[in-house]
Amino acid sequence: MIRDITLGQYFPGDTIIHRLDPRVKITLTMLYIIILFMINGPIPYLIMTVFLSVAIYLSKINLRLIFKGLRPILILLVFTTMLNIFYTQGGTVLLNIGFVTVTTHGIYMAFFIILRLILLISVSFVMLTYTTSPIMLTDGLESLLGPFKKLKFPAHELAMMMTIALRFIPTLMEETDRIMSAQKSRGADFETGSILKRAKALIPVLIPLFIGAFRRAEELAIAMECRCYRGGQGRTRLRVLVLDKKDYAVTILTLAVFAISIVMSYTIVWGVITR
């Protein structure tokens, strides 16, 4: 399970998705997530699914990486499905056993909530972590937060902290896997017994993991100080972010797709209400 976590990993490439300005990718990803919570109905979700499928195809990211990244949230998906199927009222009753009632509306809601979660996480992988290097992600975040600097908002520091956190997720996962392997070789059991027993078995893993994380943080701070790091003021960049034609074209096309999804969603909802 630890090896399945791919959040924070960057896969270099020379596709149009990789070459997009990080500010464009961050903005469009946030809009995509917002619109996922605004739309309703099968057609708008189909449009958003096709859009993400095209983005995955253009980025040339292997689908196995997407599924591998979704595997850690499998429990959350199953739990969400059960809640919506058994506790959502409305529609035709398909099954009624005691306090458990399964309706067509419950199945409908469960399907679209699961689809929403999958799309939300997948777009974050494809448009951000998988196709954007940590340095470019930092520069993009800082540029977008730049206007808030006039209000004394620490844009550079916040962008740096978020990027470092994403960057060290794979490192911490590898260290966790290494510690668990060492504990297993000494007879530790993390897979059998009750939930409480398995939770107690993780204590010998968490203690050295936290110690290692603090040690890495201290080493990183010392390394940054040795390189005379003093925050974002007066810093220059090897690559200056400049929007070009492809960024404008992708933005306009994406906004058009988003607008169509919203219009289709509210048209369908209004048609149902006035029917």
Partner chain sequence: MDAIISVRGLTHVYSPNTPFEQVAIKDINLDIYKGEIIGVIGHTGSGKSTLISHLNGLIKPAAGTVTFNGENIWKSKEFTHSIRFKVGLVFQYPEYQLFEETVYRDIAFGPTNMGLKEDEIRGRVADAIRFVGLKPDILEKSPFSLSGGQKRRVAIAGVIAMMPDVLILDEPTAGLDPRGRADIINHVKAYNKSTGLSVVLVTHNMEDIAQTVDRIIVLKKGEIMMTGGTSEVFSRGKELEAAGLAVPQITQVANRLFDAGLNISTSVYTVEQLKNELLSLGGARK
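Shown: the form predicted on its own; wanted: the form predicted in complex with the partner chain:
Below you will find a single chain and nothing else.
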């Protein structure tokens, strides 16, 4: 059922990962992703994998949830593997059927590309969506984008829009579910027929859904105006983000791990991958 989709889902908890300052989490996650594309060689990848595994362990997030989060990109993963295996040449030839040639180098490349993608997706799930509440996430983002306000960048408005969008994902999902059930009760069939027929079958769902979304938007706008919302200017916060000892400790530790991975990638020659 549609409600089982975990997109943008937050799992409340009280672990060190949950308690970290969102700004630290956002920055380190972005850095992690950048580093993933800079390193090469088995040991640096091992370090990054172990690092993420420790984070997952600390966050007490069920591994199954992470696999569930990876499921939507399964096709992408398979496709990338194919491309890399078939189009990367070099190393020992393992298989040769017609124009298809599989080499050790190809398999090696495919393995690391996949690992990279999996790490990339999992890190954003574990560090951001699963362990950070949407409010903390947008607060952190607004704070990080704060310096750009001087350049007339609407950081607050952007954060507010994100908060609202995130807030309405579950609501709209639920509404979709309800409308689908209602139309199914009138004999609508979403599961059989050609793609065209199925797309047409969605009209009775999409129209009420859009109308509902506009209605909600209008109601929300009125509610915000009733409480004198005027944008970010002069607005104070209930929860002010403050970095404490654990945030500094985690940052330093993480940066050290990143540094080691990079140094190892560029000083040691890893046989096959560097040719």
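Positions refer to the first chain, counted from 1. All values reported here derive from a predicted model rather than from experimental measurement. Whichever C-alpha set is largest while still superposing within 1.5 Å between the two forms counts as the rigid core.
When two forms of a protein are overlaid on their rigid core, residues whose CA moves 2 Å or more are considered shifted, and Leu209 is one of them between these two forms.
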